[in-house]
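Next up: just one chain, as structure tokens, the form predicted alone.
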Amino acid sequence: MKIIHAVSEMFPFLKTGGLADVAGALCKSLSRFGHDVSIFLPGYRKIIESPEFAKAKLKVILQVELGDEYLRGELYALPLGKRQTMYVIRRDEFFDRSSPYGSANRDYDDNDRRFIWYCKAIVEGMRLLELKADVFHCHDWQTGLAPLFLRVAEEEYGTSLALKTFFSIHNMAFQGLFPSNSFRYTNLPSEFNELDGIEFYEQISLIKGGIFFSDKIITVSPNYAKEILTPEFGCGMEGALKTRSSDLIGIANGIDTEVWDPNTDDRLPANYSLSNLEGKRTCRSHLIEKLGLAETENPIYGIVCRLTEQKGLDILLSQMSFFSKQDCRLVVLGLGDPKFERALKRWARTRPDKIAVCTVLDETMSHLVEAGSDYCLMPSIFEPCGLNQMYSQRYGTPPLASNVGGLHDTIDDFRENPETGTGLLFEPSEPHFKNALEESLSIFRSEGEYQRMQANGMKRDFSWSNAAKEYEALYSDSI
């Protein structure tokens, strides 16, 4: 098949979260299955300045309508290997910035213009390059209008650009909401700015465009596909989703096992495997030394995430005394809401021997935290899929996680299934999290129980080859 993916970030070129990991690994897997895969990305500063971009070739100049003006862009092609090409859409006014979506925890004021233009530029690029696709797959609100613009362009130019369109929801909480007057940038007829279009409570919603105007809607775990049909998790969009429920599919993400493999990971001070865990002990010692923590025979708990309410930071903060009273250790890695950064750093200053907080985006450090910790914490309020719980199981670091979304789909609760369990699941609340922490300490001190849970997790196969086969089957069945 000829498959086109449209995304706003992709590992290893630019990453702010799991979307980048998913895009990079899924596209690589599909190309290895023998499909021709093209990926569209914005020409962010980090991409343009990367050594790889020096090999890119300018393919076409774009003139893209945005409201009452036409804005120029450039489309570059960069081969990523056999059967995989990345197309970079460059307009420095929009994308030559230090971060992709905003700065200082505030979205850019022109994100409506930036990403409406980007959606149009993708479609115009496909048309000019005559990239006839079997599958056109868009991801999250940043590309939410592209399926609609594609069908409009097909009608306008009397051509076919894609047989079927797909739209992935990676996080329902981010919807691309903008003032109603932003609709003028779409140049669409006014009927699209109504309830059955992209209008959303006197605003416009770019994610609603993907929901209403794609042939199939995908989200990143089967459980999350059920959850977002409810008011608790639908973020106000559950009504729109229910009208498309027959076209909504949940496919759990995988992980890139070439990047995340403790046996070969070159970011670690020592490698290890299920048959020889000596390297994991080395990673643990290195993590303690690097962060200046005191040695302990009790567990090290690691959390790698955006520091936001969604990730359960309030729940974590409610139990900080646990790490002092029980002589455990806590390592936090991530950036986010300043109030959470400040609160965590206060604890770290109070107990620097027991609590370490690193407010950075550091890929190497994230590997070390996964490998050097004894438990991975994920007290999320909601979690569409989550990747860290899969990384941690592969790295022999059992997760303690909320029983929501993809965490439910990818963790086998050890208390319910001691022969196969890979972690502990709990309801996302302070008392349930407290109980899970206490149970994890008991398991860690029990002869053989922790080792069995650890081994069960390391035996699981979360590779993208399995998840990509589900995508391949869905594409094939749909066209």
Ligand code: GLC
The other form holds:
Amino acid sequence: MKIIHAVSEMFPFLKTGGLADVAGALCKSLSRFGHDVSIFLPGYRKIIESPEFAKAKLKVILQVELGDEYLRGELYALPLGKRQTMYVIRRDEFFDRSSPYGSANRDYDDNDRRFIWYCKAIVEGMRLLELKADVFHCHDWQTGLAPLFLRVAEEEYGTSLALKTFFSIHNMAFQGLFPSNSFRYTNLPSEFNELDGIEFYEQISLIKGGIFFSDKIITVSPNYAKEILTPEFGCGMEGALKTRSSDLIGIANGIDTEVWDPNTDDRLPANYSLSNLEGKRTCRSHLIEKLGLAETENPIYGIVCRLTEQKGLDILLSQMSFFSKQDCRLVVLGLGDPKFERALKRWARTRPDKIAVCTVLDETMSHLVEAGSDYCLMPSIFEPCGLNQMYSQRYGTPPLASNVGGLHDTIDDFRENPETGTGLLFEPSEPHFKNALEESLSIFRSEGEYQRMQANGMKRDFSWSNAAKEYEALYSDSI
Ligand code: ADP
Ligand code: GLC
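Starting from the form predicted alone shown above, please give the structure in the form predicted in complex with this ligand.
So here's everything in the complex, that chain up top.
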């Protein structure tokens, strides 16, 4: 199949969260199955300045309508190995910035113009290069309008650009909401600014474009596919989604087992596997030493995440007394909401021997935290899929996670299934989290239990090849 993905970030070029990991690994797997895969990305500064981009070739100049202007862009192509091409759409006014969406406090004021233009530019690029896809697959609000623009362009030019369109929801909480008057940048007829179009409570919603105007909607775990049909998790979009529920599919993400393999990971000070965990102990000592924590016989709890409400940081902060009373350690690696950064740092200052907080984005450090910790914490309030719980199981670091979204689908609860369990699941609330922490301590201290849970996790196969097969089947059944 000829498959085109349109996305806003992709590992290793640019990453703010799991979307980038998923885009990178899914495209790689699909191309390895023999499909011809193209990936569209905005020409962010980090991509343009990457050494790989020096090899990119300018393919075409774009003139893309945005309200009453035509704005120029440049489309570059960069082959990424066999059967994978990355198309980068460059317009420095929009994308030559230090971060893709804004600062921790505030989104860029022109995100409406930037991403409406980007969606149109993708379609115009596909048209001019005559890419003719079997599958056009867009991800999240940043590309939410592209499936609609594609159909509009097909009609306007009397041509076919893609057989079927797919839209992935990675996080319902980010909807690309803009004031109603931003609708003018779409140049769509006004009927699209209505309830069965992209209008959303007197605003416009770019994610709604993806929901209403793609042939199939995918979200990143089967459990989250059910959750987003409810008011609790649907973020106001549950009504719109219900009208499309027969086209909504949940496919749990996989992980890139080449990047995340404790046996070969060159970001770690030592490698290890289930049959020889010596290297894991080295990673643990390294982590303790690097962060200036005191040695302990008790567990190190690690958490790597964006510091946002979603990730349950209030629940974590509610357990200060657990971490003060018990002789265990806590390592937080995360960047985000200054409110949480401040609270966590203040907490760490009270017990620097026990709690370390690193407010940086550091890929190498994230591998060390996964490998060097004894438990991984994910007290998320909601979690469409989550990747860290899969990384941590593979790294022999059982997760303690909320029983929501993809965490429910990818963690086997050890208390329910002591023979196969890989972690502890709990309802996302303070008392349940406290219970799980206490139980994790007794499991850690009891002879053999922790080791069994750890081994069960390390044996699980989270590789993308399984998930990518589900995508492949969905694509081929649809076209
Ligand atoms: P989300 O996409 O909601 O942020 P995921 O669990 O799907 O959550 O993916 C998060 C990804 O971002 C993981 O690969 C995680 O290791 C990484 N990550 C989050 N914060 C940091 C950080 N401060 N430094 C390095 N990697 C991070
Ligand atoms: C989102 C979700 C996360 C998911 C990731 C990749 O950012 O918050 O749960 O794993 O996308 O799909």
